[in-house]
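Single chain ahead, by itself, as structure tokens, in the form predicted alone.
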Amino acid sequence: MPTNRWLQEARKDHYRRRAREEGYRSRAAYKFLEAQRKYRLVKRGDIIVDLGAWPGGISQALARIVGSEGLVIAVDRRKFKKFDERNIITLQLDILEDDVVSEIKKILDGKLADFLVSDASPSFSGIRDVDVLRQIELTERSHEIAKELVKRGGSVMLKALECGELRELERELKREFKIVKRFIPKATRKSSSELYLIGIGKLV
């Protein structure tokens, strides 16, 4: 359960308010929109994939962008409220255990994405060793989705926690893409050690 600190944080929180005031479902709406702005990650008309897509904030953001020629796929394991933005098709799928990638595929009927972003986190246990390891397998994991996912030339936007496996991952990315960059938003919170691992033009 929240504490009382958290929720009085919660109340403070510019970014949810912000969030609540233009129609998102969370503040992770402004993490990837401050990327774009300074990445230009995606256009009018690029076809997403959106892991750890729950509630859909970040997934609102991007089909706001991608316009109605557009489309952005939400995957989470929890089910999602119907979206108003036709442009968002919600997949309930767990990345760890289920073949997101064959399910996603059905929906692309042989296209391929412009642009892979996971902002999935496991169910923090507040031992950080656990939570780091945790997360670096959902981090993996939203890279392999993308490899057989992203076209060449797409990019991606992966989170993570800081850890030794971090690092290599960094250098996988930097063999796969252009330009691979390290992440931390604004809109992340003070307390919080996650980052994004950004790659940019998709080599193979």
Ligand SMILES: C[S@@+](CC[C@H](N)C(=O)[O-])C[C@H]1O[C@@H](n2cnc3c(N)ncnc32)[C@H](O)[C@@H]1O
Second form
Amino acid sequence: MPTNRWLQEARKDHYRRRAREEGYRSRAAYKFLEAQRKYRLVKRGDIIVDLGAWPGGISQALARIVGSEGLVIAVDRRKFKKFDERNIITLQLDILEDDVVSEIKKILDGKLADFLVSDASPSFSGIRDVDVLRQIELTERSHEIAKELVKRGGSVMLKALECGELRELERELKREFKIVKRFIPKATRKSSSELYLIGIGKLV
Ligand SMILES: C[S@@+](CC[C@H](N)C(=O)[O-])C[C@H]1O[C@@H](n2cnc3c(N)ncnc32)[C@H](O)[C@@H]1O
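Can you now output the form predicted in complex with the named molecule? The one shown was the form predicted alone.
Time for the whole complex; same chain goes first.
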């Protein structure tokens, strides 16, 4: 009888292998693609901000959808390996420290983004309270950045961990977006409390 851990590893291996075969840098691409199938978040020609984007699986999946008329601005504190996709621009920035909004605005050149995804997550310490605090800080910061950069009618997808503070963030999102959903992708480990908050149709 396979153990839970064995099943988790097998699932991870499956997505890793698939990512290699389909030319994605990480299995994270499948988390976004599943959300895309379910909620139709992004379309051809869209302008996207991708926070916590390294190594770049989600950016690549986005780049394929938005096509040559669209743009993906991939942000991470880690240095990206050069992308072959010509519609991905990278910024090496720390979203907690740097003035990410003004750096991205320089690229947007007066426009706003159609969609912001944040997959930013800390290096986990294994101490649950510490990890939850670090994650919520990144999630809240991503939300602040989205408030400034996403256009009316646009959408967001923010990585989070299940915790008490999330309720307040969810309430805020419900005031700002027409539809708010909690989304747990299949590629997420069963034992993990990782989820994404999705806001569709920014109201202002
Ligand atoms: C799960 S990985 C992202 C995977 C990526 N979205 C993909 O599609 O391949 C989480 C990322 O968050 C980034 N990160 C964590 N804290 C950050 C911060 N303060 N500023 C920018 N990036 C951060 C990490 O460097 C890491 O690359």
